[in-house]
Amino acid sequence: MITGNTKLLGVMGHPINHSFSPAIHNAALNDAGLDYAYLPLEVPKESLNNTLKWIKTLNFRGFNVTIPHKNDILPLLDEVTEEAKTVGAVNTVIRENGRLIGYNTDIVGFTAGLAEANFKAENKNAVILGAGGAARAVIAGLLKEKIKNIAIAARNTEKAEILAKNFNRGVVCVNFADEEYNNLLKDADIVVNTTPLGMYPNVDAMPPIDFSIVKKDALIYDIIYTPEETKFLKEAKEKGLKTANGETMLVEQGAAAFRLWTGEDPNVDLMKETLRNALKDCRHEGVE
């Protein structure tokens, strides 16, 4: 039951009706016995600045940030961590003494997925598919795990090169149509799809890739979690390759935010179970 003492949390985006975060976080908050409530916050781009001012006047402890605000929110906050600056995106905000402080927990979420797959990135080679915002946290996570070489493959090489310049080290950029793309795939120890290709409802789409030339011990990681097995992962599995989807990344980035807000460890297994149940309910209703 929400009272005058209940601390508020939420997820801010536009649109926001697709988000599973309220279900996941409220389940974890209830399990921990904490007097918090996590709300969906529908915020159009033109209302972002005013909404942040409004947040400061209410009993908000913090909130998550999703599309399209992860980049635009940076200059509007009172403080941003160095990690979030490096990535160029904020996905978690804490309200501390009237100030809004921005973090990026997507990096933690992504590396948790690596750990769950028992993948050691140190001195390995990575190929990242896509040069959008999601690729930023993936590259930062791989660098944090001491990856040796990173290549970005994308349809828009210019966009990939702009992304690569955000990181203080050499990152190779190639077009999907380049012969060098296949050469990089042959040496890759991990291939990560950061594009939305294959995400519901466009489940028949996938980035261009020839899995027959990828090393048999490589990890194929898709940060999409709906569907649970994308066409990208299904074709990789058919070639005998090890795969990982975005479920752990989503839950663990949420768990990291939960710890920042509350100082408590959430029940991660319950968060995963809640996500899976929410996905099942959506499939029964014909939506994701």
Ligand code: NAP
The other form holds:
Amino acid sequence: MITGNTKLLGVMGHPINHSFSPAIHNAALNDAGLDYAYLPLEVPKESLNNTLKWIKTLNFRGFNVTIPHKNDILPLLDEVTEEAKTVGAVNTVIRENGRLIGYNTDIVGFTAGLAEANFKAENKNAVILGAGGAARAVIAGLLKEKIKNIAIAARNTEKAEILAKNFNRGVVCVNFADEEYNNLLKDADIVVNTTPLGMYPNVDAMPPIDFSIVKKDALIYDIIYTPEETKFLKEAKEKGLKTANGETMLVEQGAAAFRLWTGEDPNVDLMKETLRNALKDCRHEGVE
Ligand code: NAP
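With the form predicted on its own already on screen, would you show the form predicted together with the ligand?
And the full complex, kicking off with our chain again.
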């Protein structure tokens, strides 16, 4: 029930009507008996600055940030964690004494998926497919988990090289068409798809990869969560490889935001069940 004491949370993006976050968070807030309401906040690019000024004065505890604001919001916040600065993206904001502080919980969401798959990154080799926003959080997560080598394979190597420069260490960049891509795949202990190839409704697409050359004990991780099993994961499974999808990343980035705002642990199983039900009702592209 919304009362006079209810504190506000929300997710800011444009468009926002496809977001699963209001359903996931309100279910967890109700379950925890916390007096918060989580709202969808439709904020076009040109309104971002004014919306932040307005939010500072209201009874918001914080909010999530999604497409297209994850990068543009950084200079508009009062403080940003070092981690979020390295990634160049904020997906969670806390309002503390009227100040807005930006975090990136996609990183911990991604590493929660690694833990669930029982993957220990230390001293291993990773190949990341794609060089967009999500790839940055994936790389930060792998570095946090002490991965040995990281390579990015992309269709646009220049973009990948710009991304690689954000990280304080060598990251190899190759084009999907390069011979070197296959050499990297042969040595990979983990391959992560961060391109949208295969995401609903384009379920017949997948990034170029020859799974027959990948090590038998490698983890194939697709951060897409709709469909549950992308063509990329299906083909990997058919070759006997271990797979993980993006569901845990999505739910755990939300759970980490919940902890930052409320100081309490959410019911993660309920969050997952709510996401699955929402996906069943509505097979669409979905944003966090
Ligand atoms: P993005 O910033 O647009 O980056 C997408 C990357 O994929 C870019 O490198 C892009 O290359 C590449 N790409 C796109 N189409 C391609 C194609 N046809 N062939 C080869 N490469 C292609 O998107 P993002 O924000 O990183 O999101 C990527 C995916 O991750 C989406 O499916 C999103 O839903 C998912 N995601 C999941 C979670 C989660 O919690 N599970 C969180 C964030 C994102 P160019 O730069 O050359 O265009």
